[in-house]
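Below you'll find only one chain, the form predicted alone, shown as structure tokens.
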Amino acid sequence: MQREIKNNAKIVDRFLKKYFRNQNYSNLIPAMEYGTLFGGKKIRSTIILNTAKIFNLNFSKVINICAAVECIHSYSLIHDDLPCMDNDKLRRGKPSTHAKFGESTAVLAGNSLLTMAFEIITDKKYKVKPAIKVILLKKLAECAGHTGIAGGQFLDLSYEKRKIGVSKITNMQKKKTGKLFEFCCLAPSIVSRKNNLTKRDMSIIGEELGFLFQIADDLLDIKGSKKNVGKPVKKDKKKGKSTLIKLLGYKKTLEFAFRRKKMIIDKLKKYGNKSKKLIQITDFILDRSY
């Protein structure tokens, strides 16, 4: 699983590299190319990739929806690392954008890079029909805006240094990752224009991937590595984040997310062989050292 993560990053970078490339040149793009192409897994690509399986579309129906979530997700990323949110100054092993670039080019390249996304759907290369591409921007902006990772962040700067329970943590990191996430398995559903109860089973199995996602990122801040993970561990505490762990302990998370890994490969299951490279990554999420 992991091979085929990398080889889906870097098929997803050359996409993106020859995107940058075409676009008119500005000082922005060196900012932007750094927050985006050098480092990460690109996960959420894969997912795509592999919902994509599912609905047997080709490469070509969903490689932009790929860079546009990435250009979305890194924009995150630059945002969420800046002084004024989380102060971090490493990110996919090497220095966060704000901290190579400045605070100021940091925040500019963010913003270009979620407009990006939108433009990158809407492209006239991109061979979907024009109301498919309405619906994957209305809900890709739904998923990063205030309902979304915007709104996610929020929370959870919000609540640092605060006693909140499951429920609120659970519903903060949905919206901060969990949405962009439910984005990548619903997409190939829309283009594939399955009816609403399928649309409505990817969303609640990407939703859950994101969840499971997060959770496993705060229990690496616990038990993993800084060589490994590329970026600090062990700050959550320090920050006084709102997280599971802080909530349950360390073994009651743990089991906690393994419950929610069975309950996402038991409603992948229905699919059939399918939604076996689905499953790998749904179990790959929760094993991951990084």
Ligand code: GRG
The other form holds:
Amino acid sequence: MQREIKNNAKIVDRFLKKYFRNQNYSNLIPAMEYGTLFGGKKIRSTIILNTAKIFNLNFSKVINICAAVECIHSYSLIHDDLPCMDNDKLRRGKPSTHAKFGESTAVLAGNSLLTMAFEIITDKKYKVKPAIKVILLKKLAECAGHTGIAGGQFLDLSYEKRKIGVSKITNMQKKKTGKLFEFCCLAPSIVSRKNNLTKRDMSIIGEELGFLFQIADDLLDIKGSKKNVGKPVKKDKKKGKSTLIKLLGYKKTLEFAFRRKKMIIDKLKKYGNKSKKLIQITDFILDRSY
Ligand code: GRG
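Let's compare: the form predicted alone is above, so bring in the form predicted together with the ligand.
The complete assembly is shown below, putting the previous chain first.
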């Protein structure tokens, strides 16, 4: 699985490098490239590519979706590391974008990655019908904005140093991390014009996968190493972050995560052999050490 994730990351990086090369040059490009290329698992792209397998979609129908999602994900990390947010100087084993380029450049590079994501979906070389592109754009905007990542980040910051219950933490993490994963699983079903029931199913699977990924991220903050995860560990407690671990403890959170994982896998099994790869990545998400 690790080799597959790395290979997919290389393919998406190659696409993005070319995309950056074909942009009219601006002084923000170096910071945008720094925040997007050079590291990062690009696991969301592997999820998109593996979901595409369920719907028999070939690579050319989803590569723009992968690149757009990685731009938005990188944007969220650049802004997450800013002094006004989580104030982290290390990301992907190297200085975070604002530490390297300065705060204002990091803000603008992040914003530009968000808008570039929408450009990538509308690119005329992406051979998908315009009506489908409009649906993808609307869904991506919903997942990234105040009803998705940005809204989740707001809750995450406002829950610091407070006692918050399981359902509120779940809602916050499903927005902050789950919504982009939701888009990763939903988008291939949109491109292949599946019915509403299938699209709903893929949305739920994606959101749950993202929630699982966030729980694993919180577990890594306790048991992971800075060298492996490429960012400081043991910082959630210091910052007073509201996590399930803070509420339930490490062991009970792990048990909770295993139950959620089983629920996702049971849903995926309905899709037969074609969902094998997505099931493997679901396992990886909880087992990962980076
Ligand atoms: C993106 C619209 C938008 C707004 C920004 C700052 C912010 C609002 C949101 C932060 C969201 C955030 C940082 C969620 C955490 C998700 C998470 C677990 C990130 C780590 O993802 P990995 O492990 O990172 O996939 P790599 O480095 O591998 O890419």
